[in-house]
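First, one chain by itself in structure tokens, the form predicted on its own.
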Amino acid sequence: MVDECGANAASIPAEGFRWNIKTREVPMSVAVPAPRTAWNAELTRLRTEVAGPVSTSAEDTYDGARASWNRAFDLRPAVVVEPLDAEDVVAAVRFAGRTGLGVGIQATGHGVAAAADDALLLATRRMDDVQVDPVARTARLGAGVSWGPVLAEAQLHGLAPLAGSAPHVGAVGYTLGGGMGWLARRHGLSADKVHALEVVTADGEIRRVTADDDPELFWALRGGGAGSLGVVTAMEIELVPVSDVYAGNLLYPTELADEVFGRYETWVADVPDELTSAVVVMNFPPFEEVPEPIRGRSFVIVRGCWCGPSEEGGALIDYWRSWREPLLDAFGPMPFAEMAAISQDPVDPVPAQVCTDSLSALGPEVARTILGHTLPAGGPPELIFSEVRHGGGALARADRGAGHAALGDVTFLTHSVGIPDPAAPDRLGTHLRKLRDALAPHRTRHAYLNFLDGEDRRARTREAFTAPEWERLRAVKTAVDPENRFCFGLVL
């Protein structure tokens, strides 16, 4: 599959109108009109065909339309379309086909793979419809909806989506990347609960994709569809009967970090599937928004979510309380609607860089590596946190969507996040590479794509799939997007 995207839109008025994406040559059979006139005419046509806003760099709406939540990415698309419905998406994709532009897709911009520069960016945030059917225990979600409204509506009926740790993350993009949330060990990945997908493919057609109607595309999208196979305009998912959980955080001093990591590995070796948990090294920033007792301090944290009977969850967490009294005990019963309190991810946009690795075991050497690269060392810490999340349970079941078979070998998943220093923008990336190099002897081959972004996500796409999955996924890509119109997602 070619990895080359569409023509540089900035060059269209000067060098031509319709380009072949694979060769960047103007097809001989296409009459090339006056460049500037042709581009303006196509742009005018696009504005008449879509109901949602259309922005170029010449307009005041452009910066707001193109902005990603992760400010480390500064997208510079030729055109931004904010569709209101699937028909708008159809018109936009057909416009891209006529003008030779690659197509990027963004809901919230938490998980950017590649900046859709000089391309068409579909910013789906206005497609935010949520419809919950409490009898069928299903929900239909628009392309741009975040988990928060889905969670709120579902909880009114004692139901829950398999949302991520941050309710303001886009539901569709999260699900297409797999989706490992705080109910994962009991109920699986978010992608496991997809019943149907409404997709606009590169030919500008709307397809309803299910396991029965289009099994290969359905399989590929649920794990390999993050910006690479088409535009998912709506998603129908199953909800699970979860309303109250026993969840939260136990904060211990970093002096106990080695012991906490060791006890954690022993503890999770035989915990029930109802518990999804993590051990975290956290450096709280010295900001006024952070509560005073933890402001500017570092902790090792045991966090998680138990979705069984509350008294059983409390007994499970007493394993820790009976060992050492935590500096802060924020574990207890809560409505699952308040699940954001577990991870306490930032809501406001930030520039962030991340890395991830999968591990078959934790062990003292791995613990020392994570601690040594995360805790402050004579100055401000490079990372905000490093989390080690426990896998297994329902996550280990194979024969699901693309990339899920390899999860069976993943017992622990690391996730490290930092904010780059504007005065030394390359330093954080170097630090994250050193962390990965140090973990290399201990990791399995699987990459979890939702914990990656930017060039790392693209470079490591292959690591997310077994060899048979990879060949199968590439075959689907060739069938539905032979010209690689959707070239800003995974590299397939």
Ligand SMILES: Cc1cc2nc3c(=O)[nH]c(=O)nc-3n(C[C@H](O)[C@H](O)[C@H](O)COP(=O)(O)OP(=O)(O)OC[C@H]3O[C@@H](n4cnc5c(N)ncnc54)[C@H](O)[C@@H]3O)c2cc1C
Contents of the next structure:
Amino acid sequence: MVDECGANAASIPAEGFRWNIKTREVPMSVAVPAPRTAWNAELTRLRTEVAGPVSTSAEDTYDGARASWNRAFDLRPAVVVEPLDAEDVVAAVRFAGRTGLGVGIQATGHGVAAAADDALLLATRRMDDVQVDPVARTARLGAGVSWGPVLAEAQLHGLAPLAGSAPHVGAVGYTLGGGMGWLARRHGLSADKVHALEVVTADGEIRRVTADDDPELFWALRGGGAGSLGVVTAMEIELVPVSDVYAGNLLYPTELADEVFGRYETWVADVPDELTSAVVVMNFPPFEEVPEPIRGRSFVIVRGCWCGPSEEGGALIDYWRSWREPLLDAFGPMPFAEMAAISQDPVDPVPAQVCTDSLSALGPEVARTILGHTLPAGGPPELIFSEVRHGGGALARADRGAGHAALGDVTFLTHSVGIPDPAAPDRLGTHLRKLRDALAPHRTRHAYLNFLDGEDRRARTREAFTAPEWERLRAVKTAVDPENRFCFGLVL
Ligand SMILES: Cc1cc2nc3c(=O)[nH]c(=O)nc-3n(C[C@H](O)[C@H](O)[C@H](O)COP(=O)(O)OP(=O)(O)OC[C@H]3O[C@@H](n4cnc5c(N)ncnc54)[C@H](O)[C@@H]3O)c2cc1C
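Complement to the form predicted on its own: the form predicted in complex with the ligand:
All chains and molecules follow, beginning with the one already shown.
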């Protein structure tokens, strides 16, 4: 087993291809081909074996193929394969086995853990098949599908997937990390609704993984599988019977921020599970795309989604309306397929850096800490927003995939996001660290890995799991990927 990502990957320097001497014994009697010749031969074979595009840095297609939504990451793989189907994935993984390359996987690049430099990158965007079965209330999704098309297709049948706040996030990557969306307190995590996963493991075999067939791998993937155990080529999920919801945002001036946070904690203490909500401190950027009345201004926002009867949702929101008239009241009935309007996350690629913490309570000190680190203090704010999502309800169930048992202790989940300044690349990271340090006395030990990127996601992987879960997860990793071929995702 190779510990460090990339330690077993042959880089492909200009002068040629290196055999991986750490994990493969090459008997002395075997004539090792000239390095560059061997690499070229393998690349030629790869191109004949896969139907999808194959790009190296020598080709014009390379930049588009390797691009991540989060522009803070600049992946420099030795070769990018854009598979069309599971057979392409098999051929590519076997190529990696023969050449000793590590394997990175990317659907959209919303949750990059490590740049797959000098490796094989499987960019799954072309595996975009969506099949909804309205009778069985299930959907089969290709590896590269984002939630948008699934939401639209399911809505036609009065159904919904447990998508997250942004429809352009990849369904598989999101689900492998748990997947906490606007129906979470009523219906649980997206990972809870997985019926089957089709996976290509490091040995280049396709496995159908369910609770009955390969239950350990099924358990491990749903929480511990982002980039770390194999390539999920398709996912079969249950859809829930949700069509219309009562959802949106209430914007208040930041002068009321302390009071809003206090009232929010009181409010959610006994709301029904049909309401999943958040309180947010938002600094709208001064960009032209942002509508004029909110451009460059800061607000405290109560947002959420009620999936019970519409009139009951309205009555619940009256708690706020009867307190103070919001500056903007954008709560109302909407088709669930349009739930992107709740968070209005950016669609176009941006550079972003994030941090998260799990809390068992809010309280005035936590509120002051979040507000103090998020609102502008005499200059441009360091962060775009800090959001506190309400947990509990169906999220607190413990009998499911890896890492989710610990969610039982998480009443609130923070998620802070900033845009790094290229002129001062360390400043944002320092600011996020200070915020985390200030929250330290209040946090539970659990890390929700979907709300982490890059080195933080890798360094804090262990924090997502209880000690017994970690042992179990490590046993699965050792069994299915003993050479750590999948070394650019979670660090197992
Ligand atoms: C704007 C925005 C909104 C978000 N909203 C939410 C939210 O509401 N709730 C929530 O829980 N999370 C949310 N997230 C976090 C998001 O779920 C994670 O970043 C997730 O990892 C993104 O998955 P992806 O496939 O789109 O990204 P990618 O960067 O392509 O992949 C993320 C990880 O999954 C792995 N992976 C992707 N596809 C496969 C595959 N087929 N097989 C194996 N591994 C694979 C990758 O290797 C990588 O490690 C949000 C993120 C952003 C940027």
